[in-house]
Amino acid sequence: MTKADIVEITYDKAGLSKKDVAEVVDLLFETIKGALEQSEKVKVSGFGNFTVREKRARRGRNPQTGEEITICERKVLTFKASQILKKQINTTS
């Protein structure tokens, strides 16, 4: 599913103009991205939690050459689905 699909489905159900729906969807995603950039936790009730974690630097190997390298510290985005979403996915067949 793409952002355009989300706009189309919301347009069909909301009764608003497609332009207004697209603006709302864009605003929603920009708000979520902004919060995650600030390392805030984003909790969508009934859907799940998005969090940003810090990973420390570590040693690794280049699989092609076997050369040892240092993998830089970085931030990673994690998502944990809510129990409601997990249950809904597992009961739908």
Contents of the next structure:
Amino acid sequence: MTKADIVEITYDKAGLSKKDVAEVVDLLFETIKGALEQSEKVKVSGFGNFTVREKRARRGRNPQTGEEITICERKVLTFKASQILKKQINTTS
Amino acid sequence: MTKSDLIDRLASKVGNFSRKDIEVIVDTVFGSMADSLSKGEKVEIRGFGSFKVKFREGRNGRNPKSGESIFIEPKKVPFFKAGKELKERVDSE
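Show the form predicted together with its partner chain, please, because up to now only the form predicted on its own has appeared in this conversation.
Every component of the complex follows; first up is the chain already shown.
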């Protein structure tokens, strides 16, 4: 499923113009990205939470060459699915 | 940011929709993604990331409280992988 499919389903259900729905769907993902960029946690009830976590620098190894390298501190995005989503995935098949 | 904050932010950005319309759109977007995942499909949003479902085999586990041995049923687990653009934006500054 791609964004185009999401727009199609949403426009069917909302009864609004497809162009307008597409714009809101784009804005929806852009707004979430904007919040995450500010390290803000995004909680979508019934779906899951997106959290930005800070990772400390650590020593690692290039698995191909065996060379030791320092992995810089960085921020990573994690997603935790809600119980509702986990349940839904396991009931319909 | 909760789902209702997200709806408020979208409503303030889009002029020609009521808050109710935006709410229907946001709910349908996440609902359609959840439906797609529960059918075992992959959901891909350009610039955002992709969601997919992985299958976990059943295994023998232990109740950590009582030490009792139990069988953990096989299950499906949802996963999210952030897209390149979002990864970079989260880690920028």
